[in-house]
Every structure is written in C-alpha cells, then in structure tokens.
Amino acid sequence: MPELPEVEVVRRGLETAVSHRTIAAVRVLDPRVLRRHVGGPDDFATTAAGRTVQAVRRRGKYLWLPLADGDAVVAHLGMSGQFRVDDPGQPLPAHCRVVLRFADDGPELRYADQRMFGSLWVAADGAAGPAELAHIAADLFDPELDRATLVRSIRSRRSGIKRVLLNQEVVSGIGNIYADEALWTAKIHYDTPANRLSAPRVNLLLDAATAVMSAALAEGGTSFDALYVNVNGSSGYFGRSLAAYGRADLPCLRCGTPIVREAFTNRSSYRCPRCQPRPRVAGE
C-alpha cells in the first residue's frame, strides 16, 4: 500500500496538474470504486461535474481535492490505486475506473485501480477537511503536529511499537516499509512494548521515521512493481536505498548480520537480529 511519501508524491503531481481547473464531465467505467459515495456512481458524476478544483490536500494516506464551493473529492489509493494525468487522445491506462474531463480540454485525470481496494467519493463541506478523515491523526510532516503529545500517547500504549506506528489514529502515514526502516535506524525490535521505551528513544524513532520518509520523498517514493506510480507514470527509486525492508538474508548495512524476515500480523517484518534483539520478557 502506498505510504506517506508515495501519496505525497502523487499529491504534488496532482496539485500541478488539476488545481484551478473546472471539471466538465465524469465518466465512470467501474462503479465499485465509488462504493463510499452515498449517492452512487451517477450522483458522483453529476455532483463533481461543473465544479472547480482549488488545490490538492493530504491527510496521512488520504488525498482530497477541495472544490470552490466547499465540498471535496476524496480519494484513498488502497493497495493499487493510481491517478494518471494524460492527454485525452492517449489510451486509457490498464484498470482505469473513473475519468475526469476538464473544461479547458487539457489533460484528463484518470483513476486506475487493479486490486479495487481504493475508493473515491464527494464529501459535503469537506474542502477544509473531510469529516470522514477526522479520526486520522496528524503525520510527522504536519506543521500542527504536537510532538510532545504524540510521544506521550505512544508511551502510554502496551502494544508492540510497530503496531503503534501503524495505527493511523496515533500517527498517520507510516506503513510497513517505513516502520521497518525507522525501527532499524533506531535499533528497536518491532515487538518492544511502546510503554517500555523512554521519551528520548521514542523521539529518536520518530526522527528516524521522518528522515527515512523525507529521503524516500526526494526519490519519488518506493516502487516494487507497477502498482505504485506518479501521475506521469514514473516509478519511485527509494527501494534501492532500503536498509531493512525486503532485504531478508542480506547483510545488515551496519553490522553484517543477515537480515531476517518474520511474520507480523498478515504482513512481514524485517530486522537485524543483532542490532534489534528481541525484547526480554518480564522475569527473564
């Protein structure tokens, strides 16, 4: 699933491509991606048409296009959702589900989704922030983030620290890739109870997450396959710089010990068994 750097790359591309343009018409090719739009596909098309996009905003892994009259078109990319900006004469991308044509007859905005976990909807009065995203916490790049409050929130939890990092109601935007990278950088095992970490160690971990996501953003994000691309179809190259994620059996870049891959919920975690030893159980 695209994480904060990938979604931010898409946001920047969309901001340049669609801001201050008026939607002339919407073509719905597959209504399943509109399952969160209460009125259904026909209502989505008629509601979005004739509206002017003011900008493109992001909250964690969600995007929204504020419209001039106060509503917003909201998007979650899911596992494989993609926005493409293409000239109208170009063939539609594979798995294209929705097409937005603009009044200036310039490049269209096309939404494609192979696995169909993404969604689009119009949020009434959502320009400043859709109500459906109210439960999503601020991310590490949000200027309004209160770091001290976040550290206290993390340290109040008994769950393993990776579970806490992935909880979008605690801090948004961090997914499996960047959690593993941040934990490797901070030398913390993913199953260490959050309430056993000192405030300085939590701050170190958050600094590591910020740094690794900043580096990923500078390289266009992380692409392992064609499921994540920017609005122009280009891939991100941060995958070449990963220190832990996806490097099972390769030597740790710090100590040389082979990286291990371990089951984590319905995913995997990657760590160095020497740099990130398993936390001791109470009483050991």
Given for the second form:
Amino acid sequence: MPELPEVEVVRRGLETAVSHRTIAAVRVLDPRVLRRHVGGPDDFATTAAGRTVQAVRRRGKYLWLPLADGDAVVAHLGMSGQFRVDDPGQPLPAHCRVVLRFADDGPELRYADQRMFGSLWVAADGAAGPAELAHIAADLFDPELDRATLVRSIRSRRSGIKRVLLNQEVVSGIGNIYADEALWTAKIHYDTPANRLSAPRVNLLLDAATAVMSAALAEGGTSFDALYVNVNGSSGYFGRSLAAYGRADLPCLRCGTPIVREAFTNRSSYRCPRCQPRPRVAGE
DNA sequence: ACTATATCCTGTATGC
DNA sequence: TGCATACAGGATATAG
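What's the form predicted in complex with the DNA like, now that we've got the form predicted on its own?
Every chain and every other molecule in the complex is listed next, the one we just looked at coming first.
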C-alpha cells in the first residue's frame, strides 16, 4: 500500500534524518529483507558500514540513498515496509529487520517490515540511478516525464487500463488505491482496453491520478492502520478522503449508487457501477 | 507482446 | 477455544 505519496512522505523524512550522516554499523535481525543484495546479508552489512549518505531520492515506489563514493542503498517498502528514526536507546519497532547505526551516535535508522515484501540492497555505482531500476518508468511527479510520450505509450496497449496504470514500466508510483481513485474520478471502467481511450481521456485520467496523489501527499499519505507510517511513526490522514477504494456498498460520492468490489488479478477493484460501467465488447 | 498464475510473507478477520 | 481458510497485494519469475 505504500504508493507514490506514501513513499514520498518517507523520502522527505529520511532526507532530513539521515543525509550527510555516516553509517557506522548495520545490524541484521532478519536476513530475508536483504535477499536482493547480491553478496548476501553479511556482505550488505559490511558494504554499507563506513559510507556517508548524501541524499535520499525516489523513483515511483523505489527509494535510494546515494553514497559519497557513487554507490547507493536502494529500498522498496513492498506492502508493509517502514523506516523509523529513533534514538538508539528506544525499543525497536515491531517486526524490525535491519538497524543502521550512525557514526555520530545520533538517531538510528530502523527498517521494519511485517510481511517482508520489501527489500534493501546496495547498488554498485547506483548513486545517480541504480541499474536495477532501469526498467522503472518515470512517475507523474518527475519533472522529466514526457506526458505526450506517456499518453502514446498507454494508448498503444490493448490491456485493460488499470493493468496499464499498475505497470511500473509504463508509469511508476501508482498502486491499487490510486488507480481506483483516478479511474473513479475519470469515470472509466478498469477493464477498458487502453487503446480504446481517446488521448484527451487518458490525459484526464493522468490529471486525476496526479491530483489525487498530490492531495494524499499534502495529507501525509493514505493509511488504514499501522502498516503505513512516516519515519516518526505517525499515520497519514488521507484514508478518509478516498472516493472508491475500500468503499464497497457505500454510496458513490457523485451519484449515490453503491460502490462495488470486484476481483481483479488476485486483488480487489472498487468502482461505481453507474459512473464507471463496463465497456461494451465492441468499444467504449 | 501480452496474459495468467505462483511466489514471497504474516497479521487479522471470518467460518465452522 | 482452536483450527482452517481467505484476504491484504507489489514486484518478479515463469508458463502459456
């Protein structure tokens, strides 16, 4: 559930908390979150130690910490990953998997992850952009995003539009929640083939996705429970603002028709059956 | 090139 | 009370 706005909230918190600090030691409590580190968990610990964090960057749902020598620590929060910044004497958060201690003996960086879909690794020469993220497309907040090219890319696909929105190689940062919200705003059914949408409608959809993620970011992100929190451990307040996601059987905020929940690729989709009717086979 | 499925995980909720 | 099952689902690998 951490999608672009939630990851951006975390990025901002980390930027303030760990930039220009030198990692002194790494404690690994559960090696499984380091499975993407090529040399294994022990190597992660020895490789990260002694390095100075320069900044914290984000692309889509990925974060990376450029290090002074050109490498980078890369992180993906998966479903339930959290970064917490706490004084070394404070008790560890639940499900804490990795602890980074700093040379200044200041607050520690703790990575906690209940479900462990998230991961950390060191990317050699990854400071400017880890090679492992080469396939991740620009996100809607990226100033380098070319909107016209993105619209063409979306409209060249025959898959359902939600599948395309969730494809991080097309546009990154959008997950199940904001896909449903954007589709609700644009009044589009999730299964509408992307190549049947006009360019203006795709632009409206992307505007809707940008707007809902901006609003969520301004509220500190979306959270329903303690699984998503910022580096201080507090939750975002956007959950109460959602119009479609999680609102099965509740009235559509536009027309009052009950929102329906439907199975969609091993997860759920929420839509208004009146505002977002299933497209006819012949077309939109 | 696209689609579907399995995999990784564990806490919470529900059914029997 | 306890056991089994479903569900939350992002990224990736693999099969078709």
